[in-house]
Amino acid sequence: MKQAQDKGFRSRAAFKLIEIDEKARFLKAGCRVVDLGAAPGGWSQVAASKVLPGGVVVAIDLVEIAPISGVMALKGDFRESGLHAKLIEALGSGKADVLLSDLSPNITGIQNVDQARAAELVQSAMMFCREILKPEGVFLVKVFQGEAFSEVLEGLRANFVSVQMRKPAASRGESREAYFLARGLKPV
(Lines of atoms letter the chains of each structure in order from A and count residues from 1; the text may use other names and numbers.)
(Lines give C-alpha, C1' and ligand atoms only; values in the text may rest on other atoms or scores of the structure.)
Protein backbone atom coordinates (compact mmCIF):
# COMPACT_ATOMS: atom_id res chain seq x y z
CA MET A 1 0.00 0.00 0.00
CA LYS A 2 2.90 2.34 0.76
CA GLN A 3 4.15 2.14 -2.85
CA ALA A 4 0.63 2.94 -4.10
CA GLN A 5 0.39 5.93 -1.76
CA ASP A 6 3.85 7.14 -2.81
CA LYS A 7 2.66 7.17 -6.45
CA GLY A 8 -0.64 8.86 -5.55
CA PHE A 9 -2.85 5.79 -6.04
CA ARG A 10 -5.66 4.85 -3.68
CA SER A 11 -4.85 1.14 -3.78
CA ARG A 12 -2.30 -1.46 -4.87
CA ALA A 13 -4.86 -2.65 -7.42
CA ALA A 14 -3.82 0.27 -9.63
CA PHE A 15 -0.56 -1.54 -10.39
CA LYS A 16 -2.46 -4.62 -11.58
CA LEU A 17 -4.43 -2.60 -14.12
CA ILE A 18 -1.34 -0.69 -15.24
CA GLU A 19 0.53 -3.96 -15.86
CA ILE A 20 -2.35 -5.60 -17.74
CA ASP A 21 -2.92 -2.50 -19.89
CA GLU A 22 0.79 -2.12 -20.70
CA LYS A 23 0.62 -5.51 -22.42
CA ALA A 24 -2.90 -5.37 -23.90
CA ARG A 25 -3.24 -1.61 -24.59
CA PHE A 26 -7.00 -1.28 -24.33
CA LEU A 27 -7.22 1.97 -22.34
CA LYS A 28 -6.89 4.64 -25.02
CA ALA A 29 -7.56 8.36 -25.21
CA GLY A 30 -11.24 9.06 -25.78
CA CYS A 31 -12.53 5.69 -24.49
CA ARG A 32 -15.65 5.34 -22.39
CA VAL A 33 -14.84 3.21 -19.35
CA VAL A 34 -17.11 1.75 -16.67
CA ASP A 35 -15.41 0.51 -13.48
CA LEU A 36 -17.50 -1.93 -11.41
CA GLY A 37 -16.54 -2.47 -7.77
CA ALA A 38 -14.48 0.69 -8.05
CA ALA A 39 -13.91 1.66 -4.40
CA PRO A 40 -11.53 3.00 -3.30
CA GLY A 41 -10.78 4.11 -6.87
CA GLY A 42 -7.33 2.86 -7.89
CA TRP A 43 -8.52 1.43 -11.22
CA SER A 44 -10.60 4.53 -11.93
CA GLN A 45 -7.53 6.71 -11.35
CA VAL A 46 -5.51 4.65 -13.85
CA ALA A 47 -8.35 4.63 -16.40
CA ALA A 48 -8.79 8.41 -16.13
CA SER A 49 -5.06 8.98 -16.65
CA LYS A 50 -5.23 6.95 -19.88
CA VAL A 51 -8.55 8.04 -21.47
CA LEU A 52 -8.80 11.72 -20.50
CA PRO A 53 -9.17 14.26 -21.97
CA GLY A 54 -11.94 13.27 -24.32
CA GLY A 55 -12.86 10.02 -22.59
CA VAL A 56 -15.29 9.19 -19.82
CA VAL A 57 -14.77 7.14 -16.65
CA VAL A 58 -17.76 6.09 -14.56
CA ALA A 59 -16.97 4.35 -11.26
CA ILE A 60 -19.70 2.26 -9.59
CA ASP A 61 -19.66 0.75 -6.12
CA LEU A 62 -21.99 -0.04 -3.24
CA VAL A 63 -19.98 2.31 -1.03
CA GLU A 64 -19.29 5.99 -1.46
CA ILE A 65 -16.19 6.75 -3.53
CA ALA A 66 -14.27 9.90 -2.62
CA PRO A 67 -14.08 12.28 -5.60
CA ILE A 68 -11.48 11.52 -8.27
CA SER A 69 -10.56 14.14 -10.84
CA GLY A 70 -12.28 13.38 -14.15
CA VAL A 71 -14.27 10.42 -12.79
CA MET A 72 -18.02 10.31 -12.23
CA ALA A 73 -18.79 8.10 -9.22
CA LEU A 74 -22.15 6.38 -8.82
CA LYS A 75 -23.15 4.72 -5.56
CA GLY A 76 -25.29 1.62 -5.95
CA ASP A 77 -25.59 -1.90 -7.29
CA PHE A 78 -24.91 -2.15 -11.01
CA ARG A 79 -27.52 -4.94 -11.20
CA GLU A 80 -30.35 -2.57 -10.21
CA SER A 81 -32.27 -0.85 -13.00
CA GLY A 82 -32.31 2.51 -11.22
CA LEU A 83 -28.57 2.82 -11.68
CA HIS A 84 -28.73 2.04 -15.42
CA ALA A 85 -30.35 5.36 -16.35
CA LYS A 86 -27.69 7.28 -14.41
CA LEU A 87 -24.95 5.26 -16.09
CA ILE A 88 -26.34 5.79 -19.59
CA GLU A 89 -26.54 9.53 -18.91
CA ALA A 90 -22.98 9.58 -17.56
CA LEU A 91 -21.62 7.77 -20.62
CA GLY A 92 -23.21 10.27 -22.99
CA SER A 93 -24.15 9.00 -26.42
CA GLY A 94 -23.09 5.42 -27.02
CA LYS A 95 -21.96 2.43 -25.06
CA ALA A 96 -18.77 1.74 -23.13
CA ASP A 97 -15.54 0.77 -24.87
CA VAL A 98 -14.19 -0.90 -21.73
CA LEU A 99 -15.87 -2.54 -18.75
CA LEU A 100 -13.59 -3.12 -15.76
CA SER A 101 -14.72 -5.43 -12.99
CA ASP A 102 -12.66 -5.78 -9.84
CA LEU A 103 -15.76 -6.94 -7.98
CA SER A 104 -15.36 -9.10 -4.91
CA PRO A 105 -18.04 -10.43 -2.59
CA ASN A 106 -17.89 -9.91 1.14
CA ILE A 107 -15.54 -12.74 2.10
CA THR A 108 -16.90 -15.26 4.61
CA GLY A 109 -13.79 -17.41 4.85
CA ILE A 110 -15.77 -20.42 3.62
CA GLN A 111 -13.97 -21.15 0.36
CA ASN A 112 -16.85 -22.78 -1.55
CA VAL A 113 -19.29 -20.05 -0.56
CA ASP A 114 -16.83 -17.26 -1.41
CA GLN A 115 -16.00 -18.79 -4.81
CA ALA A 116 -19.68 -19.26 -5.66
CA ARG A 117 -20.45 -15.64 -4.74
CA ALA A 118 -17.48 -14.38 -6.76
CA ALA A 119 -18.56 -16.48 -9.76
CA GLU A 120 -22.09 -15.08 -9.47
CA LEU A 121 -20.71 -11.53 -9.58
CA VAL A 122 -18.65 -12.38 -12.68
CA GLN A 123 -21.76 -13.83 -14.37
CA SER A 124 -23.73 -10.68 -13.51
CA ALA A 125 -20.96 -8.45 -14.84
CA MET A 126 -20.79 -10.55 -18.02
CA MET A 127 -24.54 -10.10 -18.57
CA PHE A 128 -24.10 -6.38 -17.89
CA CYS A 129 -21.67 -6.30 -20.84
CA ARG A 130 -24.60 -7.13 -23.11
CA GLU A 131 -26.36 -3.95 -22.00
CA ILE A 132 -23.51 -1.49 -21.69
CA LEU A 133 -20.49 -2.63 -23.76
CA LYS A 134 -19.90 -1.98 -27.47
CA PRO A 135 -19.73 -5.16 -29.57
CA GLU A 136 -15.99 -4.60 -30.14
CA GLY A 137 -15.46 -3.67 -26.48
CA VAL A 138 -13.10 -5.02 -23.85
CA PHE A 139 -14.11 -6.67 -20.56
CA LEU A 140 -11.47 -7.08 -17.84
CA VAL A 141 -12.75 -9.12 -14.91
CA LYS A 142 -11.24 -10.46 -11.69
CA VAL A 143 -11.84 -14.16 -11.06
CA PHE A 144 -10.82 -16.52 -8.31
CA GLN A 145 -9.21 -19.81 -9.22
CA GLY A 146 -11.13 -22.68 -7.72
CA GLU A 147 -14.27 -24.73 -8.15
CA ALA A 148 -16.21 -22.28 -10.38
CA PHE A 149 -13.19 -21.17 -12.44
CA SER A 150 -13.82 -23.40 -15.47
CA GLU A 151 -17.53 -22.48 -15.48
CA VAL A 152 -16.65 -18.78 -15.57
CA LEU A 153 -14.12 -19.37 -18.36
CA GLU A 154 -16.71 -21.30 -20.40
CA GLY A 155 -19.21 -18.45 -19.95
CA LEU A 156 -16.68 -15.90 -21.12
CA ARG A 157 -15.72 -18.00 -24.15
CA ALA A 158 -19.40 -18.38 -25.05
CA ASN A 159 -19.89 -14.60 -24.98
CA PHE A 160 -16.59 -13.19 -26.29
CA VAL A 161 -14.46 -13.76 -29.39
CA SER A 162 -11.17 -13.70 -27.46
CA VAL A 163 -10.49 -14.56 -23.80
CA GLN A 164 -7.02 -14.43 -22.23
CA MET A 165 -6.01 -15.03 -18.63
CA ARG A 166 -3.71 -12.55 -16.91
CA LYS A 167 -1.96 -12.94 -13.55
CA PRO A 168 -0.19 -9.64 -12.93
CA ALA A 169 3.01 -9.61 -10.90
CA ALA A 170 1.35 -6.99 -8.68
CA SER A 171 -0.99 -9.73 -7.38
CA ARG A 172 0.23 -11.41 -4.23
CA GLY A 173 1.83 -14.79 -4.98
CA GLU A 174 -0.47 -16.67 -2.62
CA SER A 175 -3.57 -14.99 -4.03
CA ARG A 176 -6.04 -17.14 -5.98
CA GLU A 177 -7.10 -14.13 -8.02
CA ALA A 178 -6.49 -13.87 -11.73
CA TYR A 179 -7.97 -11.69 -14.45
CA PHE A 180 -9.66 -12.52 -17.72
CA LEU A 181 -9.33 -10.08 -20.58
CA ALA A 182 -12.20 -10.66 -22.99
CA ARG A 183 -12.64 -8.87 -26.30
CA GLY A 184 -15.41 -8.72 -28.87
CA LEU A 185 -18.92 -9.59 -27.70
CA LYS A 186 -20.39 -12.41 -29.76
CA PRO A 187 -23.88 -11.80 -31.14
CA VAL A 188 -26.67 -13.36 -29.10
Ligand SMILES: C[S@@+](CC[C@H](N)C(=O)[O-])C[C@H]1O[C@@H](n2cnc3c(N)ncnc32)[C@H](O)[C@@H]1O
Second form
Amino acid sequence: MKQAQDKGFRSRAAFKLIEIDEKARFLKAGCRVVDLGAAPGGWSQVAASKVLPGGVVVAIDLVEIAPISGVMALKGDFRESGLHAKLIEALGSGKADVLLSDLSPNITGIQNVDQARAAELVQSAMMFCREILKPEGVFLVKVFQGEAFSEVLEGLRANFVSVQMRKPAASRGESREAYFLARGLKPV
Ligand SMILES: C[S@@+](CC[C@H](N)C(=O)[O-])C[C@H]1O[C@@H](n2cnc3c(N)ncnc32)[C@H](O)[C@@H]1O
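Given the form predicted on its own above, produce the structure of the same protein in the form predicted in complex with this ligand.
Below, the chain from earlier opens the complete complex, with every other chain and molecule after it.
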Protein backbone atom coordinates (compact mmCIF):
# COMPACT_ATOMS: atom_id res chain seq x y z
CA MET A 1 0.00 0.00 0.00
CA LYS A 2 2.91 2.35 0.72
CA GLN A 3 4.06 2.11 -2.88
CA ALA A 4 0.55 3.02 -4.03
CA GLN A 5 0.40 5.98 -1.68
CA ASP A 6 3.83 7.16 -2.80
CA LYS A 7 2.54 7.26 -6.39
CA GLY A 8 -0.70 8.99 -5.36
CA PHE A 9 -2.95 5.96 -5.84
CA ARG A 10 -5.70 5.02 -3.41
CA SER A 11 -5.19 1.29 -3.77
CA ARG A 12 -2.56 -1.24 -4.74
CA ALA A 13 -5.10 -2.49 -7.29
CA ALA A 14 -4.12 0.49 -9.46
CA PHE A 15 -0.88 -1.30 -10.41
CA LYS A 16 -2.82 -4.30 -11.73
CA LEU A 17 -4.79 -2.15 -14.16
CA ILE A 18 -1.67 -0.24 -15.21
CA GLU A 19 0.10 -3.52 -15.93
CA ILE A 20 -2.79 -5.05 -17.87
CA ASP A 21 -3.28 -1.88 -19.92
CA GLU A 22 0.45 -1.54 -20.64
CA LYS A 23 0.18 -4.73 -22.69
CA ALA A 24 -3.38 -4.50 -24.04
CA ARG A 25 -3.66 -0.70 -24.57
CA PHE A 26 -7.43 -0.36 -24.36
CA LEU A 27 -7.59 2.79 -22.18
CA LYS A 28 -7.20 5.43 -24.86
CA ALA A 29 -7.69 9.19 -24.81
CA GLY A 30 -11.36 10.05 -25.29
CA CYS A 31 -12.69 6.63 -24.18
CA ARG A 32 -15.87 6.32 -22.14
CA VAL A 33 -15.14 4.06 -19.17
CA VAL A 34 -17.44 2.56 -16.52
CA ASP A 35 -15.70 1.20 -13.40
CA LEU A 36 -17.80 -1.28 -11.37
CA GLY A 37 -16.79 -1.89 -7.76
CA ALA A 38 -14.59 1.17 -7.94
CA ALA A 39 -13.96 2.11 -4.27
CA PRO A 40 -11.63 3.40 -2.98
CA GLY A 41 -10.82 4.50 -6.54
CA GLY A 42 -7.40 3.26 -7.69
CA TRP A 43 -8.68 1.94 -11.03
CA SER A 44 -10.73 5.08 -11.65
CA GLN A 45 -7.62 7.19 -11.02
CA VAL A 46 -5.71 5.16 -13.61
CA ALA A 47 -8.60 5.28 -16.11
CA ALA A 48 -8.95 9.05 -15.63
CA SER A 49 -5.23 9.58 -16.24
CA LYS A 50 -5.51 7.73 -19.57
CA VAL A 51 -8.85 8.86 -21.04
CA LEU A 52 -9.27 12.46 -19.81
CA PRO A 53 -9.67 15.10 -21.09
CA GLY A 54 -12.15 14.20 -23.77
CA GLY A 55 -13.25 10.90 -22.26
CA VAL A 56 -15.65 9.94 -19.48
CA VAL A 57 -15.08 7.88 -16.32
CA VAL A 58 -18.06 6.78 -14.22
CA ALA A 59 -17.16 5.00 -10.97
CA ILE A 60 -19.79 2.87 -9.20
CA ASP A 61 -19.64 1.29 -5.76
CA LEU A 62 -21.86 0.29 -2.84
CA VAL A 63 -19.73 2.57 -0.67
CA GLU A 64 -18.96 6.25 -1.07
CA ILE A 65 -15.98 7.11 -3.30
CA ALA A 66 -14.12 10.27 -2.29
CA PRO A 67 -14.04 12.72 -5.23
CA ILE A 68 -11.52 12.10 -8.01
CA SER A 69 -10.93 14.95 -10.43
CA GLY A 70 -12.92 14.43 -13.63
CA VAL A 71 -14.57 11.19 -12.42
CA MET A 72 -18.31 10.91 -11.83
CA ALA A 73 -18.97 8.71 -8.80
CA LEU A 74 -22.28 6.91 -8.26
CA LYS A 75 -23.11 5.17 -4.98
CA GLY A 76 -25.21 2.01 -5.06
CA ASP A 77 -25.58 -1.51 -6.38
CA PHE A 78 -24.89 -1.53 -10.12
CA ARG A 79 -27.68 -4.09 -10.53
CA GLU A 80 -30.38 -1.70 -9.29
CA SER A 81 -32.53 0.05 -11.88
CA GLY A 82 -32.26 3.46 -10.17
CA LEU A 83 -28.50 3.39 -10.46
CA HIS A 84 -28.73 2.13 -13.99
CA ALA A 85 -30.77 5.18 -14.98
CA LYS A 86 -28.17 7.50 -13.40
CA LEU A 87 -25.41 5.75 -15.31
CA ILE A 88 -27.20 6.14 -18.64
CA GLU A 89 -27.60 9.83 -17.83
CA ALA A 90 -23.91 10.13 -16.90
CA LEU A 91 -22.82 8.50 -20.16
CA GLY A 92 -24.98 10.93 -22.13
CA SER A 93 -25.39 9.96 -25.75
CA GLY A 94 -23.63 6.74 -26.63
CA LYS A 95 -22.44 3.62 -24.87
CA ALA A 96 -19.22 2.82 -23.02
CA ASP A 97 -15.98 1.79 -24.77
CA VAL A 98 -14.66 -0.01 -21.69
CA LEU A 99 -16.35 -1.70 -18.74
CA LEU A 100 -14.02 -2.43 -15.82
CA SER A 101 -15.11 -4.80 -13.06
CA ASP A 102 -12.93 -5.32 -10.00
CA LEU A 103 -16.04 -6.30 -8.02
CA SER A 104 -15.57 -8.42 -4.90
CA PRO A 105 -18.39 -9.76 -2.74
CA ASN A 106 -18.35 -9.47 1.05
CA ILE A 107 -16.20 -12.41 2.04
CA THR A 108 -17.85 -14.86 4.47
CA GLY A 109 -14.88 -17.24 4.68
CA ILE A 110 -17.12 -20.10 3.49
CA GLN A 111 -15.41 -21.01 0.25
CA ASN A 112 -18.43 -22.29 -1.69
CA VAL A 113 -20.53 -19.30 -0.74
CA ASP A 114 -17.81 -16.78 -1.58
CA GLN A 115 -17.05 -18.38 -4.94
CA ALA A 116 -20.73 -18.53 -5.86
CA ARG A 117 -21.22 -14.85 -4.95
CA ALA A 118 -18.13 -13.79 -6.89
CA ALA A 119 -19.33 -15.76 -9.93
CA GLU A 120 -22.78 -14.13 -9.65
CA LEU A 121 -21.17 -10.68 -9.72
CA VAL A 122 -19.22 -11.59 -12.87
CA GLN A 123 -22.41 -12.90 -14.46
CA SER A 124 -24.29 -9.68 -13.61
CA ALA A 125 -21.42 -7.51 -14.88
CA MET A 126 -21.40 -9.52 -18.11
CA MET A 127 -25.15 -8.96 -18.55
CA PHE A 128 -24.53 -5.29 -17.84
CA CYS A 129 -22.17 -5.23 -20.85
CA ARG A 130 -25.12 -6.04 -23.09
CA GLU A 131 -26.84 -2.86 -21.95
CA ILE A 132 -24.07 -0.30 -21.69
CA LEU A 133 -21.07 -1.49 -23.74
CA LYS A 134 -20.51 -0.71 -27.43
CA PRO A 135 -20.49 -3.85 -29.63
CA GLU A 136 -16.72 -3.40 -30.19
CA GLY A 137 -16.12 -2.58 -26.51
CA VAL A 138 -13.69 -4.05 -23.98
CA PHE A 139 -14.67 -5.79 -20.72
CA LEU A 140 -11.98 -6.34 -18.06
CA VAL A 141 -13.26 -8.46 -15.19
CA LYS A 142 -11.77 -9.97 -12.05
CA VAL A 143 -12.51 -13.64 -11.45
CA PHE A 144 -11.68 -16.02 -8.64
CA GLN A 145 -10.25 -19.36 -9.63
CA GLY A 146 -12.33 -22.14 -8.12
CA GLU A 147 -15.39 -24.24 -8.78
CA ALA A 148 -17.31 -21.67 -10.81
CA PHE A 149 -14.28 -20.68 -12.91
CA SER A 150 -15.01 -22.79 -15.99
CA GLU A 151 -18.65 -21.71 -15.99
CA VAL A 152 -17.59 -18.06 -15.90
CA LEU A 153 -15.13 -18.60 -18.74
CA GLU A 154 -17.80 -20.38 -20.77
CA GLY A 155 -20.19 -17.46 -20.24
CA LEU A 156 -17.55 -14.96 -21.37
CA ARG A 157 -16.72 -17.00 -24.45
CA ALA A 158 -20.42 -17.23 -25.33
CA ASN A 159 -20.77 -13.44 -25.18
CA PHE A 160 -17.44 -12.11 -26.50
CA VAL A 161 -15.45 -12.62 -29.66
CA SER A 162 -12.11 -12.79 -27.84
CA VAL A 163 -11.35 -13.71 -24.20
CA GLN A 164 -7.83 -13.69 -22.73
CA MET A 165 -6.71 -14.40 -19.20
CA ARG A 166 -4.39 -11.91 -17.47
CA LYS A 167 -2.54 -12.46 -14.24
CA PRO A 168 -0.61 -9.26 -13.53
CA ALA A 169 2.49 -9.53 -11.37
CA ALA A 170 0.88 -7.04 -8.97
CA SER A 171 -1.80 -9.70 -8.39
CA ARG A 172 0.68 -12.47 -7.51
CA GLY A 173 0.00 -12.32 -3.76
CA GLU A 174 -3.68 -12.98 -4.38
CA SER A 175 -3.23 -16.43 -5.85
CA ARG A 176 -6.89 -17.20 -6.58
CA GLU A 177 -7.47 -13.97 -8.40
CA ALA A 178 -7.13 -13.50 -12.15
CA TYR A 179 -8.54 -11.17 -14.79
CA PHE A 180 -10.23 -11.80 -18.09
CA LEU A 181 -9.94 -9.31 -20.91
CA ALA A 182 -12.88 -9.78 -23.26
CA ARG A 183 -13.35 -7.89 -26.51
CA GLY A 184 -16.21 -7.51 -28.96
CA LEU A 185 -19.74 -8.50 -27.99
CA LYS A 186 -21.11 -11.35 -30.06
CA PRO A 187 -24.49 -10.60 -31.63
CA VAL A 188 -27.36 -12.09 -29.57
C1 LIG B 1 -11.52 -4.92 -4.57
S2 LIG B 1 -12.61 -3.57 -4.34
C3 LIG B 1 -12.26 -2.58 -5.76
C4 LIG B 1 -10.94 -1.85 -5.72
C5 LIG B 1 -10.85 -0.80 -6.82
N6 LIG B 1 -10.76 -1.41 -8.15
C7 LIG B 1 -9.65 0.12 -6.65
O8 LIG B 1 -8.77 0.12 -7.51
O9 LIG B 1 -9.62 0.89 -5.70
C10 LIG B 1 -14.16 -4.29 -4.72
C11 LIG B 1 -15.37 -3.36 -4.57
O12 LIG B 1 -16.55 -3.98 -5.11
C13 LIG B 1 -17.65 -3.34 -4.48
N14 LIG B 1 -18.91 -4.05 -4.77
C15 LIG B 1 -19.23 -5.33 -4.46
N16 LIG B 1 -20.48 -5.61 -4.88
C17 LIG B 1 -20.96 -4.49 -5.51
C18 LIG B 1 -22.19 -4.17 -6.18
N19 LIG B 1 -23.17 -5.07 -6.28
N20 LIG B 1 -22.34 -2.94 -6.72
C21 LIG B 1 -21.34 -2.02 -6.61
N22 LIG B 1 -20.16 -2.26 -5.99
C23 LIG B 1 -19.95 -3.48 -5.44
C24 LIG B 1 -17.23 -3.35 -3.01
O25 LIG B 1 -17.97 -2.41 -2.27
C26 LIG B 1 -15.72 -3.02 -3.10
O27 LIG B 1 -15.49 -1.65 -2.86
